[in-house]
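Only one chain comes next, encoded as structure tokens, the form predicted on its own.
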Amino acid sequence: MRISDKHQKITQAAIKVFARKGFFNARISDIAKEAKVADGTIYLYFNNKYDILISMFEDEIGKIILRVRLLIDQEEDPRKMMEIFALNHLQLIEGKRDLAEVLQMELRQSNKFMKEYRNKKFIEYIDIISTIVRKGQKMGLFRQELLPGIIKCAYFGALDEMSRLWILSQKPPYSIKEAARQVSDMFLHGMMTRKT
């Protein structure tokens, strides 16, 4: 097995061990069980569980990132691609839910994480948002006046909000594509000249 084989095993394993455990609950050597490697061979590749979840948030977010560009970059119309950034954000939970339940539950609750750690992989991937707006107005669709830096924001904030709903729900009281589109429509009515 090749190295990076072998880190991307203990990624996922930890994936798997975060979302049924707990950050804070998960052992090394939960994350060591579960890829079925000894314990010493998570030190090989990490320096400690901190250390596994920087790496995990990286390798997946960077994956998510590659995904919807390939998507947007297939499009003209900068409102469609509004809506495909909604929609792969959203489906993340239905595709990878451990992935998401940690993403949204278990980051958060580490504060060295919030406080410490400045992902530029996580800003690439708002930034997306930001890059679509400025898009949008230079095709004179959406409003000159709008802040690329705010709109990122509160559409990333609104989708991410709909991310939790499913994580803490049973049974989710919309559909994935629904929410979608509600919150791109919702949002794009807000951001189109009067003209368009």
Second form
There are 4 protein chains.
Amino acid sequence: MRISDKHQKITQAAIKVFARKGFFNARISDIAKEAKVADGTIYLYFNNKYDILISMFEDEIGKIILRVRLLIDQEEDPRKMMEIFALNHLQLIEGKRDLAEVLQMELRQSNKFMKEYRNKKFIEYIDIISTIVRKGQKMGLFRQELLPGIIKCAYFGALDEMSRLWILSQKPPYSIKEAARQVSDMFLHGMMTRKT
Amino acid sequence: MRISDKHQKITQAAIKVFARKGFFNARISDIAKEAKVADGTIYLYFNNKYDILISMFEDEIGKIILRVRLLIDQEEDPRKMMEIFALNHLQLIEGKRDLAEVLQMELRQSNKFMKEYRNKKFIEYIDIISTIVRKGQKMGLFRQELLPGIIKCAYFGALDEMSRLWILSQKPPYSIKEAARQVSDMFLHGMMTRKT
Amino acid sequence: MRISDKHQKITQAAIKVFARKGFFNARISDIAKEAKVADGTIYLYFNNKYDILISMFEDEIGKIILRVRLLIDQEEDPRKMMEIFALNHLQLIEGKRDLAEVLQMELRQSNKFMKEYRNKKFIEYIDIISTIVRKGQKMGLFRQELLPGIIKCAYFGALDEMSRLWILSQKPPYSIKEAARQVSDMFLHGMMTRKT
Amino acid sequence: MRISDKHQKITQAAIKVFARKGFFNARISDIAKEAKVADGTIYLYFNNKYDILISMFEDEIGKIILRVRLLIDQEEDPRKMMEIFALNHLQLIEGKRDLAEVLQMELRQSNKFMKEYRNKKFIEYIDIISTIVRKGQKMGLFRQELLPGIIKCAYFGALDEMSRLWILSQKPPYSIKEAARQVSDMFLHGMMTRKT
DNA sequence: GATGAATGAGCTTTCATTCAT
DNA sequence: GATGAATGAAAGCTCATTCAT
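Which structure goes with the form predicted together with the DNA, now that we have seen the form predicted on its own?
Everything in the complex follows now, all chains and molecules, and the chain you saw is the first one.
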């Protein structure tokens, strides 16, 4: 077994367990059992429980960034890009529900307990939005007076709260595509210049 | 001393301590010390640690609902109402920073660890938004095809993510008013019908 | 129960357990069981396992110092004082065998693991010897060329090694009094000036 | 590489590590790293951690015995022999400081945790002293009433406590030779018959 | 023989909760 | 009602030892 396989197995197990119980209620032995390794084995790959969270966080956000960048780079129109970002973010719930839950939850928990940990990867992720906004402004599509730093926050926040709704509700009232369309549609309407 | 005074003192102490350390890292004895009561006294007013959180949550959201309703009821124009909601939500950070932090954080943590707890008060709070949206749609101000259930999510999410930015950053790049204005402005632009 | 009673109970239990198993092999739960308190109770009186050792060490050496000083202060003749010190030290094995074992053992363990901990109480104890030696030199009883700092080491070391022999052997070949007499006698012979 | 080479390497590494951290705080992996072998390799040469200690102990005391016997056998005069023993014992600190520390420490720790282990080699070592004493008594040099079993204890204890002082103090107040001379001088004075 | 990844028992310490005062 | 000393279950983490390679 390649070394990275154990690391992977533990990370994936941790995602499942954190999603099920939350970080604090998850026991190392839960993760170990889920990963089918001994408790001690986890400490060969991670320094401590918290390190599992951080490490997993960065790995997975990293992958998400790669994927969404790939999709966005194929587009020319910033309006399309905004749609793609929205759809991609929300589809995470379908494709990797456990991961979506954990990111949701831990991102906020991190407020307090990652105080020192400047969340570079996450910033990188939402900066994708502000980059699109700036591109749209340069092309005259989006209003100049909008602050990209605020839009990125608002857009991500809107999408993420949609995610939360989905995760919490057993049978969500709308399809993911519909929700993504509505949110991006409304933001685009709100951002576009008169002429467009 | 009225019975509710001790209850209040403990609740306020809990807000401070939860804000400082997070729910899981907060110790009952921390709260007791902050409230200047004995550890055991807390159990005369709350069933357990978790109950402090829930109880505090409902009380405080309740107060916020009362206040924002009061402000909104003085308005006629749904567009103004939307602005008021935004400003009021963001101003929480200034007025009651600790509370803002706790609501932020615990709302998400709750995903997992309040599983059974259907968060009625919170739903009541964000339903204020959908009520406004519906009012605006009836008055022909907002586009009919918008789903109020999605808008409420998106609007709240956008505002709350702005909050998060403020709480995390030492010196925020924008004023709260400016942020509230931009977010509500953009949503209103996005929601309004052509004619308006 | 007075607060100091629990502290005392735990200290005495620790002495027993450390004597039986040694510091490292002793479990907190062993001490708790011996003291008939809960594991957690120990941490109300001591910071950690190591703190039990240090604290006990200082308390008990303190008591020994008081007692031996009392006895010595009743004497005029430094030669008698030396005898008293020897007898008193060796009698510890009879009176407080467990304590004797622990002091024996931990004093040496401390070499490594108390590195930072400058063992004031112990130094105070053996300095009693050098004080006697100096007194004897002033009175012209002991040879002037003897270094009190070396004598104190040698005298204490000799006595303590006698202790060790007793502790280890099931049926010691000599009585404690006989041993104390021989050791002090030999040192006194070795230290005295010609005339005496 | 001869089999004994690995054994030697591990033993020497263990001495270093035990001296640095003490037996209980030393990890097998520390010793393995110091010896530049794999953790598992240690178990090809020793049964367990404890066995490393015992085995090392016996080997090294064995060497010391050989050396001091060699030196003593060249002498005729028991008084000289006593001096040689003292000097040789104390010089261990200079020549093999780590070993000296370990012997010091573990000899005492062993009290408890080597309970079953009857320390033959150590007994052999200190019996060298009683043999000298008996020889001196036969030659009429040392007083007949002295018990060789007590003298050996006292002499060894005195020397070993001197060692401890050296090991603990950063800059010892006396030279090793001076200390050895004072101790043996004082014992010899104390032991000798009138006439001599 | 040599390796070092994997194991899992075992331990210290924490802290929510209780209850005698 | 109020207290806070006492409880003891629970869990993160370590590390001696094993064994497949």
